[in-house]
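Quick heads-up: it's one chain on its own, the form predicted on its own, in structure tokens.
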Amino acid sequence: MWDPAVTELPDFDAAAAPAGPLALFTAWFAQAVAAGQVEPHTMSLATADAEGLPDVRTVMLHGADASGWSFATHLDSRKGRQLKARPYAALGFYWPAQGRQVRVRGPVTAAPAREGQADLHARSTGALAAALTGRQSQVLGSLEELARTSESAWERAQREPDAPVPTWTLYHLRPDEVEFFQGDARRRHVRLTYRRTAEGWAKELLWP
């Protein structure tokens, strides 16, 4: 399952895991970076539409803190519309350099508009240009139309680095459950799950 030439499977002492999932996620993220994991901040985002049909795509993590695991998109994009209809989502991280996965799921809320704009303007010129291009998930007439619109957006992003994008929205997923998966060469994978309860976080091991 993992090529030993590119993957090193570390030991994971679940009994020594911290009381809450955020501290463990932060540690694992740093370890993934140190292990040379390419783009560790990318994650799968799963949502469902108004009929309950699932959807999934790869997006960028914008932060993980007391507010939750954060990502951003246009309010009128497909995932924005799905989150409005069903404000609950799941995230999946896969870090093959260490045979690790992290799964997160819980309710999603939109941050205040000022936070979304601050998040956007803290990113690159290209990110702002892409946001200004807009129309995410809408039908595109031609690649030439995209090129023209994108070029205009790039010019504006360079000219107005604080240009507002009203539809750009920062979302926070507040986890109900977080699972940490550590792969094992003999398939004795360690799965530790945190479940939110009225008293705090409950930890449980799961069969692989």
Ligand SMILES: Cc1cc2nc3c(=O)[nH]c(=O)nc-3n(C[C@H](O)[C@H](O)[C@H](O)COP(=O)(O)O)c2cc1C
Given for the second form:
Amino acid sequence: MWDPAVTELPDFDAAAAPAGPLALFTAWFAQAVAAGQVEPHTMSLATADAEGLPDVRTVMLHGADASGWSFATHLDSRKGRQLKARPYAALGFYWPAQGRQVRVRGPVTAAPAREGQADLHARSTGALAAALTGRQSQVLGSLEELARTSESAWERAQREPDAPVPTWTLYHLRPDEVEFFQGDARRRHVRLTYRRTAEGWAKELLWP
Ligand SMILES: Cc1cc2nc3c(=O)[nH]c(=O)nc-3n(C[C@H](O)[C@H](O)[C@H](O)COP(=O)(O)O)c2cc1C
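Starting from the form predicted on its own, produce the coordinates for the form predicted together with the named molecule.
Time for the whole complex; same chain goes first.
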């Protein structure tokens, strides 16, 4: 783990951390990019189904700002259905270039349709084609069926870059808790957690 050939563990001065987690996340994200971290915007999204059983998959971060941590998917996908039943989720980022992990938990809300469609149409033709293909998480009969549907979705995405995808939804996770983990070569990892309170954010160190 953390081979010095691929990982450079920075010092993390938790005492000097900002008052809120968004500023620290923004700084760590920029540092991950600068450190050459591959795809730092991919994250694990954990949800629970109607029975409370956990589920997890990788999605892309579409932004982190005053609206929360955002991601997009189909309303009728497995995760979309889970979020409808239990609108609460957790996100996990792992950035091995610096031995860093960030965990985020909180309630999730669907953004207004207009916002989700604008977010989609600002992305690539491939992203639109994938969204237009739809039926995410349904049973697929054959790969030939996927190839045919995907081909016509690509053609439509090129012809109609503003094509609406009614099920495509932008979600905002408003954090209750955000934890920053900085790995240390001697295993004295630094964990700093932010918890939302009535007054703002409470910061605490955690045993590793
Ligand atoms: C790197 C990567 C990025 C992904 N990004 C997204 C995404 O932003 N939105 C999405 O719906 N699925 C994305 N996926 C696919 C999901 O991991 C998952 O297979 C799909 O959304 C179906 O999940 P579900 O059955 O739990 O709804 C991504 C997969 C990978 C490997």
